[in-house]
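Just one chain is shown here, as C-alpha cells, and it is the form predicted alone.
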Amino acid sequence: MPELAEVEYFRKRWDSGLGQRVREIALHGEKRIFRGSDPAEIERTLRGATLRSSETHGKQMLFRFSKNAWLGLHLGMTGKLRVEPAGFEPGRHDHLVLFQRKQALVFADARMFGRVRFHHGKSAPAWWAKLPPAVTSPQFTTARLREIFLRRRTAPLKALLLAQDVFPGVGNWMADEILWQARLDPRISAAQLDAKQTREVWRAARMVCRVALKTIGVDWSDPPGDWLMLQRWKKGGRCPRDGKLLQRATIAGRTTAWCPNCQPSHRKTG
C-alpha cells in the first residue's frame, strides 16, 4: 500500500494540470470508490472548474479547485494518478478522468480499494480538517507521542507505528525503518519504553519521514543505501549496521523485519 511519500509522488503527476480548466469528466459512479459521495455532483461542480492547488497528508490527497470545490483523493493499495493526452480513452480501472484542453487527468485503481471524496464549500472539509497532526509538522511533539503511548501501552510498537491516527502516512516498510533506525524491537510495548525511547522513536519517525519524502516524493528514488529499507525486502537480507541476518514474523498483521542484534528485546531501566 503506498505510503507517505509514495502518496505525495502520486500527488505530483498531477501538477501539469495546475491553473487549467475541467472541460469534461468520465467516471465510473456507481463504483465503490465513491461510496460517501455523489458522483453526479461531483460531474456536474467540477465541470468548469479550474485546479487551484493540492497537498498531502499522510496517505490523503486533496485536490482544491475553483467554484469552492474540494477533492479529496486515497490510493488504497493499488491506485495511482498519471496523466494522459486529451484524447485518451479511460479503461475499466480509470475510475476518475478530468479532461482539460490538453491533457487528461486520471485517477485508476484496479482493486478499487481507494476512495473518492468530495466537498463543495468555501472552507476545507471537515475529514480534512481534523486529520491528527503531520510526523514531519510542529504539532507531533514527543508530549503528544508519550501521552498516546501511555493510553496505548499495550500495543506492539509495530502497531502503534502503523496507526494511522498517530503516525499518519506510516505503513509498513517505514515502521520497520524507523524501529531499526531508533534501535527498538518491533514486540515490546509501549510500556517497556522510557523517556530517551520514546524520543527516539520521534526523532526516527521525524528523519525518516522527511527523507523518505526527499527522495521518494520527489522522484521514486531510493532512500540512503544504508537503510533498513533496501535489505528488508530481500530473501536472506541483512542488517545493514553488523551485517546479521534480518529476523522476520508477523506483527499486527503485517510482515516485520529487524536485526535480533541492533534490535533487542528488554524493558526499561529508568
Second form
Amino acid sequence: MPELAEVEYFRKRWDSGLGQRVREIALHGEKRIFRGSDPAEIERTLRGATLRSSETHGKQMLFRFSKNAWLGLHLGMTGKLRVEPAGFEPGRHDHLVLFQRKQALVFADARMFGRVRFHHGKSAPAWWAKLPPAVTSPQFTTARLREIFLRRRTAPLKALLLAQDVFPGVGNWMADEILWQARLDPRISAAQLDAKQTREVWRAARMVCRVALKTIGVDWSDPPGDWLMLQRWKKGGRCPRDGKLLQRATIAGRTTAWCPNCQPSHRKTG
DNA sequence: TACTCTGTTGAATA
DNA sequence: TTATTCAACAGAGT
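Any chance you could show the form predicted together with the DNA after that form predicted alone?
The complete assembly is shown below, putting the previous chain first.
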C-alpha cells in the first residue's frame, strides 16, 4: 500500500511499544525480506532492547532501540505494521515479530518487496544518514528541482516524481495527484518545463505531501474530496475539475491516470 | 487462466 | 560515463 502518509500511519501503530523492552523475537530469517541483513544478529541484539523512538523519511522507517540498535523497515508494496496481543501466534506473512510484555509488534509483508535493515552502533547507519531532503523540508527548494530537471532532461516527468532520490515518499498515486494539481501532462520531459511550471511542480508536491500527512498519515481518513486520487481507479473515473473521462497509460512502467483536458500535452500558447 | 496492483533493484540498453 | 527502461521479485485479488 504505502506511500509517505501511509508509512507514517503505520509507524505510529507501533507507538504503544515505546519505552518497553523486547522480551522475545520471532522472525522468518530465510525470507527475501531480510536480504542484505543478518537475521541472527537482529535477534541477538534486539532481544532485551527497549524501543526508544521512531521516525519516517519518505517510505523509510527507522526504529531506535537501546543497546545501540537501529531497525530500518521498508513496506514495499504490501507491507504493514500492526500490534497484536502478547500471546499471539505469527502467521505466514508475519516475518518479524517483537514480543513485549503487553503486546507484540508485527511487521507483515505478503509479497516481500519490503525490506528489513539493521545496524548496531553508536551513530546512525549510512542508509539513514544519506537520505535526500524531504519534500516538505526547507531544503527541498525550487533551485534543487531545477538542477535535477536539467540533469535528467529526457525522463518523463512522471518518472522523476517516482524517483526516491528526488521526491522521497512519493509513489504512484501521489505522482498522479501532483501532476493533476500542477496541470501537467505526465509524459512531458523535465526539459520542457519553464521556471513557472517547475515552481508549480514544487508547490503541488509540497501541498500533496503535507495534506496527505495530515489526513491519511494521522488516521487513514480521506484527503479532500476533489482530489484526483478518489477518482483514479474507478472504472470510468472522471476529472474532479471538469468531469472529463480520465486517460490511462503505462508511463515509466506504472499505470498512470490523467485528465487530457486540463493536463494538455501541448505547451500553453497564451 | 490471465491479468491487475500505492515498489525497488540490477542488468541491459541507449 | 551516465541516464533510462525493463524484467524480476511473490502473492492475493479479480
